[in-house]
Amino acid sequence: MHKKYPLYKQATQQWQKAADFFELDRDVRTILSEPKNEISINFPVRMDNHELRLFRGHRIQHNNILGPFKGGIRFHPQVDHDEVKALAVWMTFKCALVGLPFGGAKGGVTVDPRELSSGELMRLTRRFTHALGNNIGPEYDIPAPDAGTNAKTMAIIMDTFMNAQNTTNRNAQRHVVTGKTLTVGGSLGREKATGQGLVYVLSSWAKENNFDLSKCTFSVQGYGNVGYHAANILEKMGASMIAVQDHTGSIFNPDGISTEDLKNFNLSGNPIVEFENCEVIEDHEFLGLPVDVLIPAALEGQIHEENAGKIQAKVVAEGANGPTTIEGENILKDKGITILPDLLANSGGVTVSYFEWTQNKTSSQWPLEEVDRKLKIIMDQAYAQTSQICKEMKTDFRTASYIVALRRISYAYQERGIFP
């Protein structure tokens, strides 16, 4: 990860650039300049060898003017306070952009989950949830999966939180997390939601620019949940994935790489660099490959001033949060490359999380077709509003998406006022 400057600084510069465009009210700007709550916790976990190990976790609650705090929890060795703070800011604006009744939050624990046994991981998750206590809640702050966590992690968080409530009220707490397994209240379509939403946004851009996605080539950086599902959906539309990069290396095949076969190969514990009929290339070559669409779906800061100049794609669709630094973005814009920003392109995940939260509150489950239909409506609307601002104010997609979000937040403060 490229971290020449704090990630929170990048997030702040992005939204304040948009705030300058339409002269955001100074009081609202002041409120948004810092998170509402910042929680850091050191908590012990009993390891399999019976030794205690101390872990550090964070939960940053940025803003809740539009609704309960909402944001993922990640388990990753690079998690730190600055990163979680930036991610919480992005969640505030992401939820506002797509019109969800949520605010923004984020959480994380500094740990490599691949180094822990399943038992250690369960105990870590339960201890962190217990330590957070009432700092999360189904109508207050609702976590979801992120890097290093999954539906199983959410089920454990839910169970831990529910068992801390009184007996008669436990089942009313089921929507304390989203992104759960279907068995314990998850939503159909949640697993593919971020990738599905990205493809909806990419399709809207393609339609507006007379670009044929069915004949395009694309590369994916990060072949986890977001990268795989976006790739798989594009492949079913006729597009061809010709390159993939993850933490084990980079592969290339100009004739195309099967998204499903690569996923199954990877799930079997094999590194992607051993996948058949592919050329193993150097990591620094990956971004420079001639593709139509580049999907960075790994971690933040991957496209920066030292490598952005190599990119030849027509459009970069950001599946990850903050994958492009400000310097990297300026280089891409100078090259005429369109960036579909994270705020817009990867908001499908939190949107279907909202659907899950709503289903839990009403003890219902929607069919997949209804989830996809509702998601498409919201993503299409968000794209249309963002694209309109781009044209009206002659600005880029990222700035336009922040303007749409900031206007919603600003209107809420104007109508509600500041208490007391």
Second form
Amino acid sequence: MHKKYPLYKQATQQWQKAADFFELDRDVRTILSEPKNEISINFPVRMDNHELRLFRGHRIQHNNILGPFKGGIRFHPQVDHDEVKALAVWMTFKCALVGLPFGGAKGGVTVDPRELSSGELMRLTRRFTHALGNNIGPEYDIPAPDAGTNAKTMAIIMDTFMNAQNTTNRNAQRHVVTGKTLTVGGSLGREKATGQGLVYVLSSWAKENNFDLSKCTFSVQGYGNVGYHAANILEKMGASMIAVQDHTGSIFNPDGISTEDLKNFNLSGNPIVEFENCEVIEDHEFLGLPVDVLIPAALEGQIHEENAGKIQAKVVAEGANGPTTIEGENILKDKGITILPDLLANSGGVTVSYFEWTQNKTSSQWPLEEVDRKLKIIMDQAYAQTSQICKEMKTDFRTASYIVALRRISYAYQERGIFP
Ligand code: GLU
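Let's see the other form, the form predicted together with glutamic acid (GLU), since the form predicted alone is already up.
Then the entire complex follows, led off by the chain already shown.
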């Protein structure tokens, strides 16, 4: 793992490259160069052994010119201020790219949720939400799941936030978070949304490049919500998953690994390295396997200058945020490998978050078919706009996706003007 890579620098370099291309207005560039608000909180949690432990969390709100701040909350031991700041920047551009009425933010707590009991996690989530107070809100800043959090975490955040409001006003606050469980107001299709969106983007790319997804092989790094759903949908289209890596190790089977069986095995508490009929390989061998499609769906900084040279895939579809460092990306480019960047490839999650927010505001629930259909329209459009810019400006998908996003943001500043 490339732990110490400065992520905020990476995010800044990425969007500033696009800003240069597009000759972005100097004032807008200045505004975007730092987040609007950076909230860091130390908060105490009573552990099961009665000791009080202090945790550190952040909520960083980068920009809200296009709408309320939006972005996930991560529980992970690697969370720090720099990481959350970069992730907040990426949310601004991701929401702008797909045309959502949202800005960008991100939150995180430095904790390994696997080491906490369910009671401890509940108390941590409630205390962090309470500490955030009115820095989040259904029309102001709307969190969602990210690494280490899930629909249940969101239900707890919602409940804590609602309980701090006036009794008569509580039910109007349901959309303070998205990615909730269905029972408390979540949307059908939200759980698979990031994986589904990734496959829509990959399908558009495949169509444009005469690449047969139904016959391809792929590998997945990170077998959580994003990795599993992307793999499962691709498998249903006929593709074959031949390798998987997660924090416990790496497995390989050239004849294909059942996405569903592996998920069930893993959910029952078994490490993927014990899954039947698979060869356990060294972690450093994983990226070099002969696959057509590589899906990094774990953490940032996984593809870097020391390992990018080994990659044999034709296309890398970034399910994770920031999985490829600047140096790693340059190596992939020299090798002619296409990167479908995070902003585009993983924006299905926040898009269905927007659908959930809309459903909550109108107290309705859309059928799954409607969610998928609307998601496909948005993903297809974002792909088409990005691909068009790639051709027009002779640039890569990442830079093109930032250009599409920056155009929307800078038009909004032009039209609204800069206060006062
Ligand atoms: N955490 C997800 C992301 O990075 C989803 C954010 C959201 O739904 O607000 O895109």
